[in-house]
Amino acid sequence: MVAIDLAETSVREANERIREAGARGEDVEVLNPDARHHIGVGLTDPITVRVRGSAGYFCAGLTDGPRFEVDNNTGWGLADNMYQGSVVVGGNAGAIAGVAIRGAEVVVKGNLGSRAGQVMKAGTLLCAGNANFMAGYMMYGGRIVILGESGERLGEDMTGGEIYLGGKLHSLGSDAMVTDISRDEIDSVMEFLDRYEIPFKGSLQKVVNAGKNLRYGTTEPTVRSLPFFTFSDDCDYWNRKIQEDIYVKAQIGRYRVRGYGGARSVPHLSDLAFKNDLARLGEEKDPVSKVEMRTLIGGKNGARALDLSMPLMIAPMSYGALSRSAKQAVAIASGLSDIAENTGEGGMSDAQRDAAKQLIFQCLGGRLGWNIHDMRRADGLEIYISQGAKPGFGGQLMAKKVTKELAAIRGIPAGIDLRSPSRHPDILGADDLVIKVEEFREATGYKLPVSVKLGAGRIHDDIKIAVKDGFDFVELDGMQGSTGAGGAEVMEYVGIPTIAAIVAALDALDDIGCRDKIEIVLMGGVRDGIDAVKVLCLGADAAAMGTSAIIAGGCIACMQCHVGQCVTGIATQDPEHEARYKVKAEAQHIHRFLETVRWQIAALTHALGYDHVRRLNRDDLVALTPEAAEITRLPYAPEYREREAALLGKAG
């Protein structure tokens, strides 16, 4: 038995010693815990950790295999995202105990705080006392046993799993119902109670999903056979797109869902031009050798930085929104071009990890496909708050894409219209977020950069929070960024343009004198190297592109991403459609496109008179429209329009 006294040892050092003891197979006793946060996070060995007192937030979080015994109470997020193993708490547990567990057994001998078992996938959460409101909120599977009273709105928005209640039922949540309980189920619960020596002599009620809200009542019709790129088409007020919108809503009785991003005409990077005369662009035959483009992202706080061969990354796109084949092709191309790829919200596949030279692991509120082992295999971690196409809103993955394989990876029921939560269960403000960031760092030994993805909304405030909470970099996404499925009204009318996002972010950092404390990767409609250079001139440290990469890999931009029958095999989980996608060939196409982006960045930087991309600045740009000038505070110079058109032809 290894004894660790937290009165003399920091939690960071204690966790290192716990993991070392785990590797040796030795049990651990933690003395004087004094409600410290993050005790035991990241442990993946089957040892016993005895906490002699009370623990704070995320005790036993991001673990797989160990047994924890806590004498007294625990704070928020007990056993956060724990796979196998168990936790026994002698007293009470705070909010969201058992959040996102994937097989663990969590036993609380006292009372539970609110939202216990939120987004849990598998395993058992037992409360011997009373639960607070919304136990089982958005749970996808597993079982919750509450021997006391339920609290209000039990099973709110649950989509799977079972809740067994021994005490008073205060009220049921949306789409939850009481149903019959079998003798075998009662015996199984009693066996569990006996195993943990929990006495109980009452009767049980069973609460499950009622099945009324798992799918939309009417499937949105496929009404377009030709690609469409702008909101207003090529005619006036009552154009074909407006008529189509009215017709479809009359059929389905709800908002519309589609892929891609905002399509209305709003100020964007194409409304900016380079100030200098670039008539000699292209005369230098090897500009790549003349310009330093290597870019380090994420090393500000001591983590191992992402080492990019140029200031470009692949924007987050999930396995789920895209097919496994498409994700693999993008990963291969990113590796060949030596830039970073991002998993998106759907988890990490071995094929993606093997192909990508540098891979960021993204973590969303639904904790879909999230586990400590893949976090440690990553080169960076990212907490998703929102994205440009749906700032402040959760994602949607339509039922046709939620196959058995995808459901197993994400830990959800198959065949449902999956609505990802719009917020993290354990993040209600900046103070919660900083504790979450530290949990990630503790679990991965402070080796990986931790970033945050923000959709352009309240950027002036959000970017300050990102600095306060110690993120290494921000991926900032404007409304021209895309999604696999989102509400059309949100895409068109809620977000703000990409060029406005970067200006607001930099203004906020200047307000607090912290521009050098955090790096910004700007995305949202970045099409090519010309756009990437404009992004760098505006003040971002790097650019990221997603839509361009999948178009390079065969996407025809038909904007039917949500339907699940993508004819190119990209935005689908249907085996027949996916079989059309040729991974190796399309990976080469994407890689060749990325290399043209590299040439464009180098050629433009060289033509602007610089030998390093870091020297690009706002003085290199003018605005072509009064709106873009107002947003960016760049000089308004409409006379540059012809020159910009010529540049597109030469640099394309």
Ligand SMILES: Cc1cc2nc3c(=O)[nH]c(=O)nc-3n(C[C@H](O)[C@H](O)[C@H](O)COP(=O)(O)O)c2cc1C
The other form holds:
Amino acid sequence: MVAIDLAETSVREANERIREAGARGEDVEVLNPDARHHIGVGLTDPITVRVRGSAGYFCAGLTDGPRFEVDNNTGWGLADNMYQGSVVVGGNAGAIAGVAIRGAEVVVKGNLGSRAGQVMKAGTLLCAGNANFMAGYMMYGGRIVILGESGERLGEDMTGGEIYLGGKLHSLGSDAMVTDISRDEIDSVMEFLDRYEIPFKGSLQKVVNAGKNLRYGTTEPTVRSLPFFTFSDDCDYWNRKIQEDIYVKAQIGRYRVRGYGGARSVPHLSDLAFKNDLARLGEEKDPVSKVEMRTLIGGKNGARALDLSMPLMIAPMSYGALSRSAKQAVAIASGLSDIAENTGEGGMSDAQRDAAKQLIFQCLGGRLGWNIHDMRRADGLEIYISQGAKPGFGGQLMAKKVTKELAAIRGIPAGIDLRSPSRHPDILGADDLVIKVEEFREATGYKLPVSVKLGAGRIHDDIKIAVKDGFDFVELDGMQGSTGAGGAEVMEYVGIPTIAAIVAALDALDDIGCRDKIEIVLMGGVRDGIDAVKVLCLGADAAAMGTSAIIAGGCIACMQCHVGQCVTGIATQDPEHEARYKVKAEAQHIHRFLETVRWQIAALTHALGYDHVRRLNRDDLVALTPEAAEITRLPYAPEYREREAALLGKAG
Amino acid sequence: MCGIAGILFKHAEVGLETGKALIDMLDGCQHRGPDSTGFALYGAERADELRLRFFVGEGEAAEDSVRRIKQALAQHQARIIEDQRIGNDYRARVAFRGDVRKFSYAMEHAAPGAKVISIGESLEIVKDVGTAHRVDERYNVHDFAGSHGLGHVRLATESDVKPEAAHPFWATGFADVAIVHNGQITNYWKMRRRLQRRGFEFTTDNDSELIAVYLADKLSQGVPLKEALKMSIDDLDGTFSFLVSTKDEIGYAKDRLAAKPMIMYETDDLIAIASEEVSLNRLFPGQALDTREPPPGSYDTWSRST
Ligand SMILES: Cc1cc2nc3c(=O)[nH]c(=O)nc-3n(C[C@H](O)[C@H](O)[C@H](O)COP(=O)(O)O)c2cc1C
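Now that we've seen the form predicted alone, could you pull up the form predicted in complex with the ligand?
Full assembly next; the chain just shown is listed first.
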């Protein structure tokens, strides 16, 4: 047994020692914890950790296997995302105890704070005292046992799992109901109570999801496919798109959910042009060898930086929206081109991990597929706050795509219209976020860069918070970004354009003198190397692409991604459709496309007179429209329009 | 984007290391806001006297502000008993009998470079950029031995972190009422316009000032603090956990969604409330405390024995 005294040891050092003890199979006793945060985070060995006193936030978070015993209380987020293992708390637990657990047994002898068991998937959360507001909020599975009173809105928006209540039921949440309880279920709960030596004599009621709100009442109709570019090419107010939107709404009686992004014209990278005469463009036959493009991202605070062979990344795209095969093809291509891939929502697969040389693992509010083991084998960790196509909203995955296999990976019931939470259970402000970032760093030994994905809205404030909270880089996404499924009005009208986002972000950083403290990867309608160079000129450290990579890999842009019957096998979970997708061949297509991007970046940088992509700057650009000039404060120079048109021919 | 703390010693005879206690509590949750730190402290009160604290800054301009403040005090028949320049502040104890609200508004406009930080018979607010320990070094917070007080640490997102943007906030125009607040009031402008129509002035756009004025207005109408807190939960929209203090009470209110943390520890001698238990534990190192988390939509008050 190892004793660690937190009166003398920092939590960071204590966690290292706990993990070392875990590797040796030795138990640990933590003395004088005094409610400090992150005790035992990231432990994956089946040892016992005894905490002699109270623990703070995220005690036993991001773990798999250990047993924790806490003599007194714990703060927010007890056993956060714990897979196997157990935690027994002698006193009370703060808000969101048992958040996102997937198999763990969490026993709290006192009372629970609000939203206990939020987005939990499997395992048991037991409270011998009273629960509080919204216990079981958005739970997907597992069971919560509350021996005392329920608190208000028990089982609010729960999708799956069961809640057993011994005391008074204050009120039920929306779509929750009381149902019959079987002898077996009672026996199973009693067996659990016996095992943890918790006396209970009363009777239990059972609360489950009432099933009224798991799916939209109506599904999107299949419409004759209209290629996206026809779709967006017309005028802004009455066009075929508007007609189709109305037609769809007339059938389903609610907002439309579709794939791809906003199709209104808003000021964009295409409204900017290069100022210098690019006569030299194309003269140099091998620009790639003449221009330094290697870009390191994420190493500002001592983590191991992502090492990109050019200033480009793949945008996060979920396994769920995309098929496993499509994700694999993108991963292979990213590896071949030696840039970084991103899991997006829905977990990491072995094939993807093996194929991608560098892989960012994304953590979203639903914690769907999130776990400590994949965190460890990632090259970067990313907290999703929002995305450009639908700032303020979570993912949407329609029932057709929520297959048994996919549901099992995410830890949710199959066949529901999955509307992922738009918020994290444990991030309700910058002050909580800082504790969350620290938890990730603790769990992975401070080795991995931690980034934040931000859909551009109030970017002026958001980016400052990102710096203050110690993120290594930001993936900043403008309103031209695409999605696998989103509400149509949100995509068209919510957010700010990509060029406005980068300008606002850099202004804000200058404002607080933190331009060098954080890196920005800009995305949202970056179509090719020309756009990527403009993005770099505007001041981003790298660009990212989603849509272009998918199109390169065979997407026909029919916008039916949400339906789940993608004919190309890209945006589907149906094995029959997916079988059509030729992973190796499409990976080559995507890779080949990425190499054209590399060539364009090199050729343009060279033609602008530089030998390093870092030299690109705002002075290289002019604006072609008054709106773009106003947004970017670049000189308005409409006379460059013709030249820009010629460039498109030349650099393509 | 912050951490809050409050403490009240219930009996005059015990402890009373309020300044020290608040410094420890805020140091414990400084990770929630490293940019600025502030304290609302209550000293001994004397009949017909007010304690004033102004932000004046430093250098020539500060001296000029102090001169102007002194003139304004004289104009309003406030006789200086004792005064001091400390840190960025000008601090004065004055003999004054009259309408505090009118006097406060006049003081707010006494000098263009100065701002009133607090006015009260016993309240003094101390706030500045930096950590709890840094602010203590400049302003000797640890010497404060009053029966109760509040504290706040802040994460700033504005360009340069200004001392006057730090919390706590005083209820502009009302003696002795202070607030620390974690959260965001979403019907801020609506509530503010309502109060402004009734003649109240606001010196910042900060929602904490609004809560303070809102509560102080109720108190001045004779509503007990507890009742005022109850009303605030109905009247204010948004996510909030806040602490309020008056000359002899402290209280809290928490919104119905329970989105912002708060935890408390009570004994026969004291009540301590903070954003995180780690702050409470700073007062009792090595001990496990029997704490509790207030439920959503709840409120309560405690008063010192007089
Ligand atoms: C099919 C698909 C799935 C996506 N899934 C995610 C996701 O899981 N997480 C995320 O942060 N963004 C997701 N996005 C948004 C992209 O990361 C990115 O913001 C957007 O695609 C960038 O714009 P672009 O497509 O114009 O390059 C998805 C986009 C698409 C097209």
